[in-house]
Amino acid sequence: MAAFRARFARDPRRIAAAPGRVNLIGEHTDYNDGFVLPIAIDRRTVVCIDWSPDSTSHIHAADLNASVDLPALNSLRPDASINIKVDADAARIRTGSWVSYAAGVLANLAAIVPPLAARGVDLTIASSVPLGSGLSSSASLEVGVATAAAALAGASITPRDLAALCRDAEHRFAGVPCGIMDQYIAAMGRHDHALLIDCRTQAAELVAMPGADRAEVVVMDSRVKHALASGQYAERRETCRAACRVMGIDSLRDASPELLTLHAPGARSPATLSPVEHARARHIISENARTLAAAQALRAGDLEEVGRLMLASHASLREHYQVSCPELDTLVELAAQVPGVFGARMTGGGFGGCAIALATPHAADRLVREIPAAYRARHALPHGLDARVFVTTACDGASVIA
């Protein structure tokens, strides 16, 4: 509220917050049809938000000390065609920028709700989400817009469509083609939950997390950024097209290790897989299978089965998906090492940012503590940089709080 009274000089009219998340498993398996199981954490993005008194909306990031000044929202195109205000220098709505985030979901409501499309807004966003750590700071930011500006325009949307609309802005003005996962836990999180999430359907499962007494779950950020626009995600997305269309099915989800034996390279069916695509496959369904056995475990209150197979999902993208590096690995192979870490693995898109530990609460404390110094011994951080090692817990999804 502050940054938003010293931009505009009064108090907002509506104020809502999103939440960041981690997944426990199931990564890259949303947006083959698959399944996931993330939680809500307690990091979070606060939207501030009144009328504009003209037709332009003025939008400002706290914490980047930047702001834009945007046309009409029903004016605004994802073809970065439309001329914006840059703090008095004139750009453009640049692919991937924090701009195209938030300009996408205001032009996607605006096409939805009147009141939007004739009128501008102002609006400050704020968050506690480290930025390009793996933990959805893109679709923290695109739901607490997209919360405040419905909450403004007295417009009521579902979670799951809010959801639905922010994905299709992420695709469409950022150039990300990501699942439907971020966007759905920070919208429709619970306290003391996961959320199993069947991306095929978009039918969601409450699965209880295990109380504080039992266990906690540790974030453990590499300080390594990564860019999922820079092609690596679209890489890998269209190497999982191609090993469909080689097996003939739509999606991976409908694959089976049989399917995958059977155009093994080097099989003798008519159409067969390369290296690349057999082992993108293979991480795929058995990514699937160790999500779907990781939610049975947490309703068993199995902690043990649930790290293994958290260790099992981190080799697997390490070595099939390829989407870990050095600074991920050694955060795995340092928690794993401590006793009552139930098991550790990469979360998000991977390339650096994050990885997790599901730890009982001595050893969450004990990895609070060691982590960042045995970190530190293995990897050369930029200057004032050290690994950022915390303890979250699962909250609630997108609400309106003033």
Second form
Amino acid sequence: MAAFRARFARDPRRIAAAPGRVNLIGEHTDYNDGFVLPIAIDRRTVVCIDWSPDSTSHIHAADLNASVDLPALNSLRPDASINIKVDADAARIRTGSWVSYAAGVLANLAAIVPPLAARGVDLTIASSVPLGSGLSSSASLEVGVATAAAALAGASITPRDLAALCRDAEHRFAGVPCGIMDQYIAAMGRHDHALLIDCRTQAAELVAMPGADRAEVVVMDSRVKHALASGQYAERRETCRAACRVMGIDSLRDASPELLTLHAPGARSPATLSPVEHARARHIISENARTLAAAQALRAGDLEEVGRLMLASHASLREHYQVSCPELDTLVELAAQVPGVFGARMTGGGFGGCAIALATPHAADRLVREIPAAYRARHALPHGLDARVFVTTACDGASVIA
Ligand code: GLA
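Having displayed the form predicted on its own, please output the structure of the form predicted in complex with ligand GLA.
Full assembly next; the chain just shown is listed first.
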């Protein structure tokens, strides 16, 4: 609100917010039509908006102290061929920049909400989701902008459609071939619940989280982001597709351990998987099973079992899917040694970002106090940074605040 007043010298007409997320289990399964079990967290992106006086849109990212002017929203194209004004300089929509996320969402909305095609918006963005930490700061930005702009234009769009529109923006404008998990949970998270999402049917089931007296979710931010992250993500997607072609199925959701054995490297089948395809498919098949089992264990209040599945998920991501990194492995290992920790694992795409732990309140306190020093003893972070460790809770998804 203050940022909007400072930038535009008036009050915004609408304010919306959308949360970041952590995924309890079900990693790299979303783009394989599988199951995920995320929660929305108590860190969010707040978007203030009003109509602009003309067809130019003015967007200000308060945390970055950066501004951009966009031409008519219905003229925006992902091919970066339009000049947009970033601060004083003319610049292009740079794939993967915050501008590409915001512009992509507004362009997609303008295509279906006529008032947004005709008029520009004045908009500010402020976020408490750590940027680039694997907590889905980008999805919270997309869903926050979409929720605010839809509210301003009086358009009613279901949260599911909103999530799909945001994911499409991320694919086409930001150039990230992500699955649906992050946008879905940012739009549809529920207080005190995880969401078991079937990414094939996009149906979701609420699964109650344990009370705070029994267990807490601890986020451990490694503060590293290895450069290979985005290229490796696209490469994993492609390998999964290749594995499907070998096994003659549409998606790895349809694979079974038996089918995998039938097409294992060296098997007598005419079509066999490469060792890498086999390892990737093995992770997805087992991760889907673990995710369903974890949802069942959560419902039954069996936190030991949830923790065991989280640790098994991490091991599979490390060994078979190979998207972990030494820093995440250290965080998981350190957390797992603390009595009262049920389980821990990396969360999100991997190659840096965050790990999470499910722990008793007492153990959660210990993690917050002890992990930064123990981590520092193993990994020297640039600029004297420390691991950022905090407790979070399952929160509601996006909403219009005012
Ligand atoms: C990123 C993507 C998600 C999902 C995870 C891995 O967060 O945005 O769609 O694929 O990685 O589970």
